[in-house]
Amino acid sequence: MPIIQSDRLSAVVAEIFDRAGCDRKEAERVAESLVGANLRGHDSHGVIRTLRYVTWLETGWIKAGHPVRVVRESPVMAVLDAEQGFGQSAAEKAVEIGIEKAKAMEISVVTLKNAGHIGRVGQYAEQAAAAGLVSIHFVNARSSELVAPFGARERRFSTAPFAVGIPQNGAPPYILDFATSIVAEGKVLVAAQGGKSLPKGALINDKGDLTEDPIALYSDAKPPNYRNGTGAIRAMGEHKGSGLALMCELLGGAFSGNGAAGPASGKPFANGMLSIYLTPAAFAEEDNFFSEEVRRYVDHVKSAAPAAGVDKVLVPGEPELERLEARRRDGLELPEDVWNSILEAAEKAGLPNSEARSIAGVN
């Protein structure tokens, strides 16, 4: 398995997106969100999907260099729509709004509908904490049926992903950023292309059966499609994690005017998105109030003893932030059949494979 540094890495992504048909900025854009997945161990977000992006492009799934179009807006709200434009262009520049209008009016609600991939929902609540804004975000795939709901054996929702970002003084924030499945579907895309294996019964299979073997999701046809399997992800946290499921899609899905995740539309797939900001100072009595008790009950919460075989009480973003210190340092180790579909990516972009591993330092 190759080891890259991720600023080569980033760079050789860019390259293939670049010749895919991306203005330079936007080709780097989504290498940065792709590689700045990997870096913080979202395998499932990063650049496992280079070439699944570049085969969108090509079948106009999305669309490079395509503005957000704003439906409608008030000083404290903004519909906006995606029109298939790039998945990390279109989610950017809607936390850009939110974060405009949530410092003018101290809230803001922001809905996005028809974007591509936005690819790690976290780096958004990331983009409004910087900005000094509490954000929450409920995020759906349209025509991308994956997860069971609890109790089911078929699927009905997608991975409908849940975000929310608390912003701290002089500190990291803390970022919550989920899925609402057992695991995300580029975890089960990771298992099949030789990553790190499934928990166990993380998946459902077409006869009521618990499983970790990816096939239940893809079928054994290559490459893998999830379109093609018979089974299902399981939703996380049994009954709980279906509900939360539930309205991520009518919330990120049929209220954004996105459409929840099925029964297929017929329309290719699109993230929508339900975002909320907050002003944190506007909503205290007293000045930095929020910021200090957010620190003080976070160290009460770490403070707890570990139970047996865990090393330390961790909060939402740390563990991130301790991989992100670890692969930039030592670099990130890519499984081959990742690596060779980053090649693949580039063969179909017009970047010589032979380019592509010089870009990368790859022998």
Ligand code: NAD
The other form holds:
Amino acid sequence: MPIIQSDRLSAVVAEIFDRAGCDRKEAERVAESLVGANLRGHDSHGVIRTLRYVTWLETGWIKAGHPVRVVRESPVMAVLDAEQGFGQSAAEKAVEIGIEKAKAMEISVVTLKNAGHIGRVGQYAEQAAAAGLVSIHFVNARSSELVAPFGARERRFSTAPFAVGIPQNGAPPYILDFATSIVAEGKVLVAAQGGKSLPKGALINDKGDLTEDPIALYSDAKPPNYRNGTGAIRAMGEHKGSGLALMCELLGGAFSGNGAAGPASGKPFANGMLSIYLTPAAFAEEDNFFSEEVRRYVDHVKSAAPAAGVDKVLVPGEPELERLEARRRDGLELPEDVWNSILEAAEKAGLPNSEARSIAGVN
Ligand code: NAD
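Other form of same protein, the form predicted together with ligand NAD, not the form predicted on its own:
Complete assembly follows, chain above in first position.
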């Protein structure tokens, strides 16, 4: 398995998107986003997606360099249509608009529809937190019905992620960011490509039996395509997680105008997102109460005695930061299948394998 330093991996992925039709800035933005996910331990939303994105560019499912259209706006809200532009570009722009409005008006609400895959949603909560804002994001994925609701064995939801970011003065923010399914689809893809295996009972087959074999989602056809399988990923957290998934579909999908997941609509995959931005100072009676209370309470939570077999109690965002430090230092270990899929994407984009290997520093 090749081990590649993150800057070299970013360079090769950026070169692929550059040759596939993105301008340099967008190519680097997408590469940084994917490698950023790997660095934080979310390999499911990392460079494993490169080939899929290049294929989507070829088929026109995502468009390079496409600006976000402002459908409607007021000082506190905006309705945005990405019109199948690159998700990373559209979502970054949507957050920029949300930040600008919340800075001026203390709160803002922004919807985004028809965005290409936006990747790791926590990235956008981090962007808002870097500007000192609390943010909440409900996301859905149209044309990506993958998840069985509580009590069902058939797919009805997308993996519908949810994220919240809490800024901290002079310290990294707390970022809660997860798919509302037991695992994100990308984690099933990682498992199908020889990476980390799935937790027990993460999937359900068409007979209603729990399983962790990726075949339930993809069948045994190659390359893995979730449209081929007859099973489903299970919603997380029993009825409660399933309820949150429904709300992500209703808010990220229906409210945003993206359209909730559903039987094949004939429309391409698209992320929809409803984001809420809050300026902490606008809600505080005492200066710094929020940031001091956040710090005090998080310390209190972390001081709880660990359960058997657990080293220390962590809070959202901490595991990602720990992995970020280690992976920046040690490089990223890519399963052979993933590296080969990057080389395939490179070939498709017109970057010869010899050049791709040389940029990445892989023999
Ligand atoms: P996950 O199951 O790894 O959960 C991650 C969250 O749990 C993070 O907030 C993390 O800090 C927290 N966490 C993890 N271990 C912890 C611990 N021991 N103690 C306290 N907190 C802990 O994430 P996932 O569901 O596999 O999602 C992976 C990524 O996939 C996310 O970035 C998500 O946004 C992304 N995603 C994107 C889409 C899309 O359509 N764009 C769809 C689904 C998922």
